[in-house]
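So this first bit is one chain, no partners, the form predicted alone, shown in structure tokens.
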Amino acid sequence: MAAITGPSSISVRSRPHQTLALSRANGLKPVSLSCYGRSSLSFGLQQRSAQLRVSCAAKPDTVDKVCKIVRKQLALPDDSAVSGESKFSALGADSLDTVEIVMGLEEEFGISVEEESVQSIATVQDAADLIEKLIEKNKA
């Protein structure tokens, strides 16, 4: 289902593995997207530069596994509030903790995270998105 919610944004919800095609909106070229198991896709148009920004949320199961690993690595109580929006620094993680978290994620998901990618991980959601990206890349 797609809905245009004003002159500058589009939001789309899709079922897993469904391919979506969007036609012209605000003078943009047609766009085709695939949703690989993600629960939703969201789009935002920036009027200044007429760019389309796509944000894909990782599967809830992936986010939950990342939260579990973060709790374990940081020795946080099981009932501590850790969610996709949680920043590692706000949870008390320093750079060494972040490296240990990434090592735990690599082991759990059978992936290898390059050093440059580690620098871009600030939140649980960032980690979950990167994991799914690497898993998809490995499948190809």
Contents of the next structure:
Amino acid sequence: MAAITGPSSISVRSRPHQTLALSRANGLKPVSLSCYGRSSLSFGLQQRSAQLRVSCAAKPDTVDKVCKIVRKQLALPDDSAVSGESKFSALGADSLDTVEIVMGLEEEFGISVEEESVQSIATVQDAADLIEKLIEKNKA
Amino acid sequence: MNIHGLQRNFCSAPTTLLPVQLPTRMESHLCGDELQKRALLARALVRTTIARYTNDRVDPRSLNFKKNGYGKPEVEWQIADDWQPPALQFNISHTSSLIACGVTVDSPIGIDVEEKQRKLKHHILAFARRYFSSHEVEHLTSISDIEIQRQQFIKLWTLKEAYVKALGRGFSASPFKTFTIQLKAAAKRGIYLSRDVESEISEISVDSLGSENLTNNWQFLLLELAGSHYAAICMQKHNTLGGKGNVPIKLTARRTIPLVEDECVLGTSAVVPISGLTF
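Please supply the corresponding structure for the form predicted together with its partner chain (the preceding block corresponds to the form predicted alone).
What follows is the whole complex; the chain from before opens it.
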């Protein structure tokens, strides 16, 4: 919860229930802003709420790189629908493809993925999140 | 080649029973609808096959399935007063052009199929160094012909997959580096099983490199299916009475379109044993 002082006071809180569907769709954890202020507010934000989405998942750049590697491995055209929520199995990847994809990710990002973690990677987003976790670990 | 002759010498149980789907022309990576169709076909294949081996007592539609703790599918038999269900276990594998279902009596089974022409995006030895055991890397490195090296790689991959699937605990619980598949030339016997009468029969075994000793009881079969696929099958060994030697595998292979067509293809060019059949 954050509070901003000034002519109006804005409180920020997350509303998990109504925004869960959105967060699943694009891998972002949303935060909603509710504005409470006096009626003399000049910009009339009184009792209106705005949605501010803040990304807490892997960087879009990482997701894009994963998509590129997946497309290459599965020989999919550049314009094929591959995004964070794409499941490897739904894209037609079998176990050998998945292992090759992981190997491609290791080479691209300079990381090492334990075989134990491979099974937990079901979507592109899963792979991207794991990559960033491993990169962070390497830095530490 | 004379598979039929061997069957006369086999003892009773355990048996490996192997229906096989004829290849159809499809892309090498299926998407969307085609994936759904394949999933449907695979389910139909499993149901009709298991039902057949209940002597048709059970309707394919009425079979229930569950998953073990690691997600491996199993039959969940309904308890009936007047009937003891057979101890059938199964496993399936598929490529874009073939679905294979292996069924055994009383033995865990793992099966993996792969297109013979499958090519890796990575360099084979780099891939093997990353994922295979050092013994297997050595074996592959020693092969100078690139095409034969690639074929041996695919065979090793299917054998390793079949083993992990037989264990039933998933890829992550049995990482590929923790065990080695060995292909040993066996002593020549009276009847040769390969097309080339000159070549030796090889035995396939697995050695665990980790602390767990899971590997005593497993035996392997490597076949060529429909001229286009390698198939590896892993199942448990059963000892003969008196504990000397192993009961040989009695293999049946059928090519089937569930509910439409069904023919035994053992002894035809559709099923060519490569390694592992011993007697």
